[in-house]
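Okay, so here's just one chain, in structure tokens, the form predicted alone.
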Amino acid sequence: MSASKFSNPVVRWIDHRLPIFSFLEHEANEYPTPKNLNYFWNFGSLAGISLVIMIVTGITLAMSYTAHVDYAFESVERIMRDVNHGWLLRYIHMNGASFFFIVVFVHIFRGLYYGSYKAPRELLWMLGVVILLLMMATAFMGYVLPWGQMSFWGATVITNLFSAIPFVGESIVTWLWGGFSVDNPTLNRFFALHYLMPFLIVGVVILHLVALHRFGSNNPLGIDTRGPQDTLPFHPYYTIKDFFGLSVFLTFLAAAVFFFPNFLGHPDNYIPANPMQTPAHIVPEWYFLPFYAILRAVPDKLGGVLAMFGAIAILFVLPWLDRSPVRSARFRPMFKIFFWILVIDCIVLGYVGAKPAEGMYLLVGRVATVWYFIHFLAILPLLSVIETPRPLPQSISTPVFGGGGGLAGAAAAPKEKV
């Protein structure tokens, strides 16, 4: 874009030597987005905000942190009752953080159920997957930080579990505590990362939006724009859809922050750590309860981490799993099927992950985590073979100018290129 279309003097000359408003304008304005994209598409740039809410309210609270083990659980109850509006901060990061992973669970799903990791996408979806590591990494990280008992024994099983690797995983649990047991060094290194962590993901996310524009956004139908009768410029339209996304995001953080902030933590975490005192149920966050699970699931140490990291794993080579030509679940009968199982497959996962490891949680653990990866490794490439898609729309205005009519013939389904 010429720099002599803005108005304003002082943008016009920095544009001319630093074209950061026509990349802008471009991004933000011009950029052609798909006339169909329903609220499921929202949750990208939910997950953004989310981001930046995080990195905000982090930085603050790290202001008044300190990283010892003899003063961080003081120093976290001092931000809740003494630091001007610590305890607003602190829920507001805590419960900042379920949010957040909420978020990009509905959008990872709403990416399996369209088909957002198929060709030309696939970078684009393994971004995004990386991105999720760096989330938990970072989750776990920040759990450790209030040092109860919670965050103490949680560090001290979930770090352990690298000592199942063979040869050297006791030396990676030595390097990861900084000595010989979770202690001073380890909250120490911990906090550190945690504080820079949220950066890392950042530059990730940037790499993730590069990708998107460089082929543009998937949509309900899964099938490429033919032209601007098939687009709409993402300002306004998708800015104020994207702002009333927003709206009813933060009515309920907010009405979890102010009404019930502790729900989704575990009151044992407000117990100062105790080396010499275990827990009766060590319990990760919710988020993490479904790859705990499958952790549990399988009897050798090593199998159940493997499981675990396998579970996320699998999601890298997710599009050279699901071959088929058609990318949305809208007109693939067998996979919307498959995909709702895979649900609440997910869902019994995450139950029985708060559960003991025990009876009949530990049976429907096993099955679960079982079908968890025959979805992805026998269910998935078998459709490919057997399904027939229905026909696909010529076009995504054609469902709508067309009355719903105008589906290409169910031969011409492969052609789409989608």
Partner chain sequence: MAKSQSKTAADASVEHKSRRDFIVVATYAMGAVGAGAFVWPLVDQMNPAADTLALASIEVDVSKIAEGQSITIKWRGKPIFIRHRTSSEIEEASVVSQDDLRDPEGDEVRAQKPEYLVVLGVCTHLGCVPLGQKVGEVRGEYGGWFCPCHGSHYDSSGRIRKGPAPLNLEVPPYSFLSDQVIRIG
Given for the second form:
Amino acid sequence: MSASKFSNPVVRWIDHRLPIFSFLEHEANEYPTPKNLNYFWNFGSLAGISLVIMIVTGITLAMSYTAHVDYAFESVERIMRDVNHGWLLRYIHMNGASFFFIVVFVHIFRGLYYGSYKAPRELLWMLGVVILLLMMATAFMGYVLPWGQMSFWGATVITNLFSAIPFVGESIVTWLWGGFSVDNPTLNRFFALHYLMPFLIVGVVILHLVALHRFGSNNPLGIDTRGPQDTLPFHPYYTIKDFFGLSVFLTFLAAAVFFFPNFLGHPDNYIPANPMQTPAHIVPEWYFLPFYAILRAVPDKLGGVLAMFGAIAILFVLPWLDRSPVRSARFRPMFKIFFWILVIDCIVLGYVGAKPAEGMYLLVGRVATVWYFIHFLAILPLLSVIETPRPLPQSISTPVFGGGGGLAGAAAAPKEKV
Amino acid sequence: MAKSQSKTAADASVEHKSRRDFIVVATYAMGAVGAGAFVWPLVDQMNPAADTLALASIEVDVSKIAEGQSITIKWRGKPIFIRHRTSSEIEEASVVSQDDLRDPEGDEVRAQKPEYLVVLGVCTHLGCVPLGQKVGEVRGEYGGWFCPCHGSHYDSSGRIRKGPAPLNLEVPPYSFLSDQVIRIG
Amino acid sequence: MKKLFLCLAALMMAGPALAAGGGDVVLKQKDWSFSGPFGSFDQAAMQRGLQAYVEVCSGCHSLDYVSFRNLADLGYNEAEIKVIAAQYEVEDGPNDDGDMFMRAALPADRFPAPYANQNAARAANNGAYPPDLSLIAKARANGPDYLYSLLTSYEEAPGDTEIPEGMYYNAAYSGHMIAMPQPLYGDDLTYADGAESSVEAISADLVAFLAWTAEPALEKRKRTGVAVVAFLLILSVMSFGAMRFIWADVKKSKV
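What's the form predicted in complex with its partner chain like, now that we've got the form predicted alone?
Every component of the complex follows; first up is the chain already shown.
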């Protein structure tokens, strides 16, 4: 064992037996981080904090919530009206979920733009996709719990999808429901699983961080760090930067919670669930809209289900679809254009997902769905082969010292932002 | 005088550094205050909610209780015994010597109006509900209440006289809002 | 990158509005005392709204989630609330004989419903269910404006529109055919404080009341929000400054 850096004898005693202090010193304090990270690198820590906020508010809500069809809606109203600060905890949890997804989507698109999914970070990326899937399952089940009209009918529509699976589909749906329709058994088990899954997410997040620390963070230039001249210790440089990012994030979250708490929600969910009456338009929460659009774009039920899950599954194999050795879009002019087209495509899918699946909306949704798959399955592999990337800078530090030789004809590159 | 006017570069950077330290420390301190302020609702939400507190006090109309009769009311989840005592029961309770009591307490302290005794119907031994409220039920050797679990006997003032219970039946906080209406809690 | 944010922000702004249905109705918009970041409830209006609810609406519409003790928010004291509650009867029991019985309501009780259950409500109203009003202001898009518009938009149907039996024409209701007969005609009740009792005035008072029933914590929420957002803005500025200080020596060596 190397000599301990700690002078405090109690700390040394503990650390010798359970090296938590050395661990934190290495992984959080002195941990070398590229010095050129921009604000898009804040979103990982924001996602982690969002998870903590969701768990903490969720546990307090679970203390007052009753998972029974006859009492669920009322127990939520009791939280809003009678439980001390119940309205605050409920609104934080509700809006926190939306903000968690906003943060995670930006985090994902950052990864797409800067090639953070490329070797050697493939597993880091895939663990991230697993986290996204767990988040979606957790959010879906969580939305059912208040037992409003949208809770019930959203659950009915989405669980019904599984009947599309050949042969075993109906049995699977009956098994999911615990009955012949979404009812009390369904609600009860969704509550149990909704409470469980965030802790599974915590586990996968830990693996995600372990994988991250194996090779360290990517950076906007997409080139590897060469040594201490390219990095800074995480503390104090990135602790304060993450703290600043957190303050800004919390300001937006507070603005939503305190002034627009129901903006991202749907009024129909303030109507108690009625299995005998379907709402005019069943709409999932906004973060599911792009996937909902893909689901409805395919006329065949099973096809729609496969396309929807395929849209996420495709992300798993992204490192093998995009084989360009250049990571960052800063040096990939054609890739950059297609990246932004993808962003617009996802926004279009989200827009269409909220509309009735007919007429122009359906047509646009279909085009956008097809384009989504073309982007990943055709464009990216093609670009790997035909694109000529811009020359990369020699190192992260070189542009820091401005101009100078050895940049192989790309003198404009270091001054360029995004 | 001259010294304050001519700062060396080293002095300036030290001053700069301490200003930087201050704002960094102040920022993190402010963050800690914010975190603490966030923790408070998480803890306070476990305290009784408004609907629970609404039932924290109840009003009882005692005019319907005939002399010699007892009623049982639920208050904060526990039974309350209200007995409209006869004059002989009141007399019995007041002549008992304090030396005879395991938990000395005068009857006048326990009953605001001697005709009405209001006590918690929870045995102070291990929490059973004593008998003696209903007509025909055993009242024990002292004419008050008898706990069947381990044989505690309470007198007409609810005081422990015999058996393992250590204390008298608890008198809850109550007040007469009028001659016939008491508010408990 | 900024484009990304702007696009996402635009989507978020558009999203919920896109999710709402019905494009053939025009809402009347009013300035409500509870709107905006510094909004608060108008107690006098809420008291009138309570009276309107009790005298006009409560025959068909329940107010399931409101307890009498909550009426303290309207400015009533404990004694007044006891009196209001005592005018109602609620079921209690079982008594020692095993029977359920009716007793006068206490402040801790909730408003009793006009019908025993939804089926009874439908049976008494041509199959239509008069919804519970506790949350109605949040259960409809643009709740307060919508409710006000609905109450003040009963009109003659244009031209020779066919109106089915048991339905009524309302310009603010999606599809224009509503099962609720016109509840207000003007001067439907006399306010204790002698305030105006036109259809518009009563409707506005009802909305003020129903906005409160839907969210009693609104005032507390907005007041706390001002303090929290102010705190976080200051914290953001301070942490930005701290960040610049810490990064000063690194930034100096950049272009």
